[in-house]
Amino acid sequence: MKTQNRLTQNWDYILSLDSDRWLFHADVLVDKAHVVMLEERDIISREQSRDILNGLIAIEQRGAAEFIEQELLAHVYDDVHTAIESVLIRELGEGTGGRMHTGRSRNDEVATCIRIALRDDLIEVMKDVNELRSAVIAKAAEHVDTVMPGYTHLQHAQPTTLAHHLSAYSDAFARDFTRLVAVYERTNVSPLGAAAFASTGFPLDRASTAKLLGFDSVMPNSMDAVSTRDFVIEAIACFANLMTNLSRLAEEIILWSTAEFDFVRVPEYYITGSSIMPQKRNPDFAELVRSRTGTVYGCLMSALAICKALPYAYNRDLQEVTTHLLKATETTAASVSVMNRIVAGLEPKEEEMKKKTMVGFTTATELADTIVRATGISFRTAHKIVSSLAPVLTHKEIHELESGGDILRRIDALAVDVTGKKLSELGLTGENVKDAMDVCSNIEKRNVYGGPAKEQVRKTIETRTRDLNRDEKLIEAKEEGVKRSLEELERRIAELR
């Protein structure tokens, strides 16, 4: 009994059940395409291909959960790929079922399955990212006039708008999308037909199986085809970058929802209470997005560490890479989905944002710029004068200003110390000062490409909306290409059956 338990424990060590479930449908698809090609190349007979294909369809109809439970685990196979072949041999006999694997190794089979499964998941993540982009753009469009403080070092810096702030995230997520597209293209390349690593003596048609499975091309080197997992590393790296941007947004929402900021109200379904403190509204979902970014980073580091010193060709170490890929994919997809719904339901507190913009002399930069424009002195000199002014102005003097005259006199006194001259004598007026210290005027003066002025933000929103529509069509085109290929595969199967 103890010996049996030890054997079971040892066997469990090499299993990767989560990966097997993930790859089940991809494996059946790869088997079908390979069998169709074997028949077309006269490597197996029409009758054999028909029986194998019918057997594969029956296995597929059982579903991943049932098949793995009743076959892989019950018969102690080490992976789903071996289990499928073994079931076919059991039901069709080795003379027929044993022919499916002709000219193929588990090495190229598994590599192909991973690429198909990842390809499908990348499409779904791209869709989710576009939904998030859409939510961010829509929220920005609602808040072009919502003034808020901008920060550097988490200190009040300059006035901006919520639309301008959110547009920054829109651009970041757009770059994440382009990275996902790039890794999709490097993933959607077929290794099938490379066999163990040195290809095969059978006259396979690698281009045919690639086309039937919806791949864009064939990997040219058979050793590289089965050995590389650089596409996995690149995918997890893209997920890590995406999670970084999600985490930054999550962190800001967490901060903004505190009493100290009080900028936003997080949607009811994405907060939790406290077991002891009745008043609490904890932004737990955003906090988990922030923390699970570290989970994806860990997957990336693990994949890199596993692959860093593996000699060509295949090594069993690569099984562990798939485990980390699956975890990173699932974590990222869930996090994007959560952040999409949080953003869509976020309730900005416009009055509180505007009030906080009045704190911290956020108009100081524009005052320095105004001094430069009005007097002709250098910006660095104006910077010295305004930095000396900041500590001596009270909150009331800055933001309940009726006339710029009093502050102009303070500026003149400081300017004499710095330049030996009063700035009022060089052209600076009280009206200049008052206009410079108006928050909304500050924002509208920043009417340069990418700036927070209404005109620029509205243009940005229009452009990003067009970009989003273009990117959604790109996904549709990729999906349609794969769909047509798989439909052709099913047509070929129907002819053989």
Given for the second form:
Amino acid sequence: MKTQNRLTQNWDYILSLDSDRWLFHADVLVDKAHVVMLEERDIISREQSRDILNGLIAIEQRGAAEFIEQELLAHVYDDVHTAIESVLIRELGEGTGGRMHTGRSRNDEVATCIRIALRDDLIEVMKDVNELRSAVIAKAAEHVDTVMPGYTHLQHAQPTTLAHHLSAYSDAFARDFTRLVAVYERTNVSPLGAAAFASTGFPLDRASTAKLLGFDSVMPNSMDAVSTRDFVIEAIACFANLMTNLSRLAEEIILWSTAEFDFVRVPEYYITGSSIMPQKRNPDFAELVRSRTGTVYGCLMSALAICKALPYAYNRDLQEVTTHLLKATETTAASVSVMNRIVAGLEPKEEEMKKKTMVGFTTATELADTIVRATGISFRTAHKIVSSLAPVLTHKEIHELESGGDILRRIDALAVDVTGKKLSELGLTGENVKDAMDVCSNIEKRNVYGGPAKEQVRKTIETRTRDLNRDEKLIEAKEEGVKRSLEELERRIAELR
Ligand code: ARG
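Same protein, different condition: the form predicted alone was shown, now please give the form predicted together with ligand ARG.
Next comes the full complex, and the chain you just saw is listed first.
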């Protein structure tokens, strides 16, 4: 299988060793299933299948790292697929080893391997996402009463609770989960038997190899089967979306751990010190989650750019897509796991959060709403009155303010300018004003579906916990299905050996 250009110094330019290491186990699996099927269809003899399967098992036992180092690199093979076949031929002779690739091409082989490796990694990422959801929900459940300022434009906006804020992330991660499930379903379809692209004249049983490998179905068009990497793009896009959600949480944790916010203490194992400043507790792990989001976007752009305008069917360009998939997958899996632990160990500072909720006139919306309900004037007019009051109140802590009655007098003065009438004459009382300025009562009033009131958040936490249990079972079922298929494959191999 050696050609002239293998002797040039540039041979390693065509290699993708990290991808090949990643695909090694999937490749052996694909070879085994293909051989079992070839024997089943009488395309190869029982003895030939036995020898090839034994040879494959010996290769498998050497492990990816050793095999690639000692075979692929030492003999300058094209890739892991060629290396495995070449070693088999060396060990068994071409009369037997040379039959494994009957009715197959590396094109359908590699596409099948990528789908298997990705399927397994998707399961791991989905489990990690579920652990993260669980950590976020658990932290939220501890902080249903932890009041904090909610922000828009990073300016104090309205009071909320840490539970409500964290539940928002748990919903985002739940959507990430459902996206991953959809990608899994489109990934777990078998291209095997498509051969180079036009299938083969051998009477292969594509359904049989698909079943033995734990695929849910067979790709119906043999050209599509080898040409497409849309499932890869979709997977990386999912990872990019997930990383975006992670990066926002990472960014908030970074901000919240500054002296300016002082909302949280980041767990000890997820901070670093400074080589010069003895006092530093730097949130480097969260910062790297933030930055690696960019890395994953880069993988997505690369995959899209490589696939764009590629003529059908297979082109070697497709090998390069796998590299970016692997990088995106590994980066995302590691980032989810880091964020899971950061969230689990996060120590919120309830007093500080509450204190900061008292500044920035976070109750202004509720004051306007209260005015509407007490007096019947329009929300827009109430908004005008309260916004004239804002410059006085924004930089004070709410508990430093005058009594409800004093604020009512200020409101009346402003209201006369805006509407020509005092709001106290329209039914607004000092008691109404006092209540509107209370942050806890603000939160409790926001008791509509999805709002921060305790009743709503408790319900949310209950439902999300149920959703999570359901989703964990879904993953178990998928894993179990694949496991049963691979056990059947092993049983068939045992029969033939
Ligand atoms: N290593 C190659 C890849 O990842 C395998 C397929 C090579 N096929 C070919 N016809 N050159 O795409």
